[in-house]
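Presented as structure tokens, the chain that follows is alone, the form predicted alone.
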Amino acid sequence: MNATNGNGGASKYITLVSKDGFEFVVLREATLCSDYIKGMLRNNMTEARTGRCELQDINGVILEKVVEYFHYWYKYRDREDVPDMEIPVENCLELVVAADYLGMDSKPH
């Protein structure tokens, strides 16, 4: 399969899939706010190809929130009033170090 969108460029859209196997389907540009995932869309990569990312050390319940952040800074991305993102208390820990494994700092993209 090849992630291209008719024209030979590359699709609007990447799968996102968790170790336990859910899928998402994200908007290719919200992802650029992890250096690992943009790392993998990058030149000749497999992922490049198939706009497919395997993510084995991310459960699916914390890839949907992963996600959820990458719309959240997508719509946001330009502005400075940015309203706060629910986050539960009982995934912090988790998400913490799916930022950190995923290359989600604050540092603009």
Given for the second form:
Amino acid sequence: MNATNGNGGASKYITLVSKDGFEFVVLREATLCSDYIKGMLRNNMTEARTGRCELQDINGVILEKVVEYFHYWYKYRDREDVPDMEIPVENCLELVVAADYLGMDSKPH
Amino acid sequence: MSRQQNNRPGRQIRGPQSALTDFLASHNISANQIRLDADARRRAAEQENGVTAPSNEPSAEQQAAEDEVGESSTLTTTVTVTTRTSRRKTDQKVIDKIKASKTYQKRKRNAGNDDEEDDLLDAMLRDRASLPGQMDNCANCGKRFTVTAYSRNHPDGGLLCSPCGKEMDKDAPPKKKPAKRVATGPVGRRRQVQSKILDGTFQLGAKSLMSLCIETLAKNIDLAEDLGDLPQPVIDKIARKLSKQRLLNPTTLSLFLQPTTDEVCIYDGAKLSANDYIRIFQTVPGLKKLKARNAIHFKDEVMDFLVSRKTELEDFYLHGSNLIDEEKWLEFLEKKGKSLKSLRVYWTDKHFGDSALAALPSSCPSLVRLKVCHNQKVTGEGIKHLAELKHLKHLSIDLRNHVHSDIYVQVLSSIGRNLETFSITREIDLDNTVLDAIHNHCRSLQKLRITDSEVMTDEGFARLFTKWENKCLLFVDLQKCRQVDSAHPRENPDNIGLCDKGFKALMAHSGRKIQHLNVHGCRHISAEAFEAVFPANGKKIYPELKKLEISFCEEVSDFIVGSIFKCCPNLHELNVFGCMKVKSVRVPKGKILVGVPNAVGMVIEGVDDDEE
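Since the structure above is the form predicted alone, I would like to see how the form predicted in complex with the partner chain looks, so please show that one next.
Below is the entire complex, every chain and molecule, led by the chain shown above.
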């Protein structure tokens, strides 16, 4: 999905591409919890224009979980009482690395 | 329909009945009775042929057959539901006898449906021999024994004699303690939210992915063999989480001991032994920074080992190590002090004293950070020697012995120029001379903490902050600097403690950059001062202020709290414990208000955030 609007308006969705070529289409707003992606989507970067972020260090399985987290975070972003998302045990170490890489830390935004 | 003498107040709910049953009933033929007879006949026939009855007990229908008043028998209070198979094993004659008994019939009429009738049958079976005091055959070994209140039930029905009961208990797995119930329900959830606010972990929205992953990791830590090469901040987070749940033990410690790391942080060393601490030094040769809290078993032998190794520690933080002898401390400082840049010793009451501090200037010339917290042995004598630590930038003292202010003045006049942190906690008699010394000598101070002073006056604070050549302070903690005099609780004629003038001067000096301010307990700061510092029209802005604590400042009201939110756009947390005039303030989204003295607690502004 390309976001090549002449007047610089960004499309609502962006595409995240994993190391092994899997593509995930996500709401742009939902990815704002990741400092790394937020930085990539700033005004003059290539990714901001094409709406497509290539994440070379994350594989498909982990990226899928990350995208699931994005939607979970977006859905509950203003609520007080939030149920925890399930993290599968076998992936949690790799997910920690991915979370650190993407800057999805527990800082107040 | 069924014949009932009086209109019994029993259950009148009846399910659907077949037309045939109705027809038979109208002719006084009970379908139930017919079925029972048929079953009895069938069973008798099968027993003759030597075939065990595969069919289950007949499930009774709802119709009652008789309505005679029967004999009474006492029921035990425990009714155990046995399976259908168990009843099969029991003597069929006994069952028939029960069914024929009048009590059963009477109770069956009141019972509603199939299951209850089965339960009823079971219950009455129990009665036959389950009374304490009666004799019964053990279901396991067949011996005769006296039934007591403690006789165990055999899983297939019947009771066990006491030896067999003990056997069964041994074989059965130990009773698992019920897991702690997480707060559920509206009251529980609200309590959880309030608790989180107090802990400082409250946030709107979902937890971060990092937190979720680390929680999962902590829950399954026994499955983890190796943490791989995660970056240091992540490892630190994992260490904190494990320590919080008391999961740090010799096994999980290995996860953090990687030969390539130079930093080991043990936030809870309660389960570690001396050998584990020795292991740290063995497996991590390049260790530069060691932080061990609750390090109870960091004993002399560990210190000996450390001294004998080539480990060049730069940052040493020990908390709770009371078993290290004084000589060992001196030996450590002498042999390992050259590279030491930061030494922080907490809660070591008896063996870390003046002699250790006296040794510091000579053995630790490059010491930059010193913190002695909660110590009973250090006195003014030891503090005097700190004046010789020329490179010291961060000084933090929390002693139980009284140290005269003059000593601090001496220290400040010597090293005050380079000091960036100056923190004296719970020194009751610290007086204005120290404030003046800070004013005169400190030029690079960023963090200032003076608490519990009962002698310092407002004038002293005002003198400190007025025309001070120090740049803006980032962190100020002047909690509990107030008058403590039970004879004159309200009047403060000498203006002891931080009051209006001092507060205004403080904010005028550091307001531009201040990030963290704590004036807990400075109850003499008047409303007028608050309103001057935080004007309602938002004219004065404190852009960096993130955490403000004004608890127990009596004059704080709703209006002032509202003004504070206007003047501090990046404020994250405001603490107003004990400010009884704060009744109902709307908190802008994203901010936290702790300590509102009513049951509702913090009320977050909903959708209408017009302040943004």
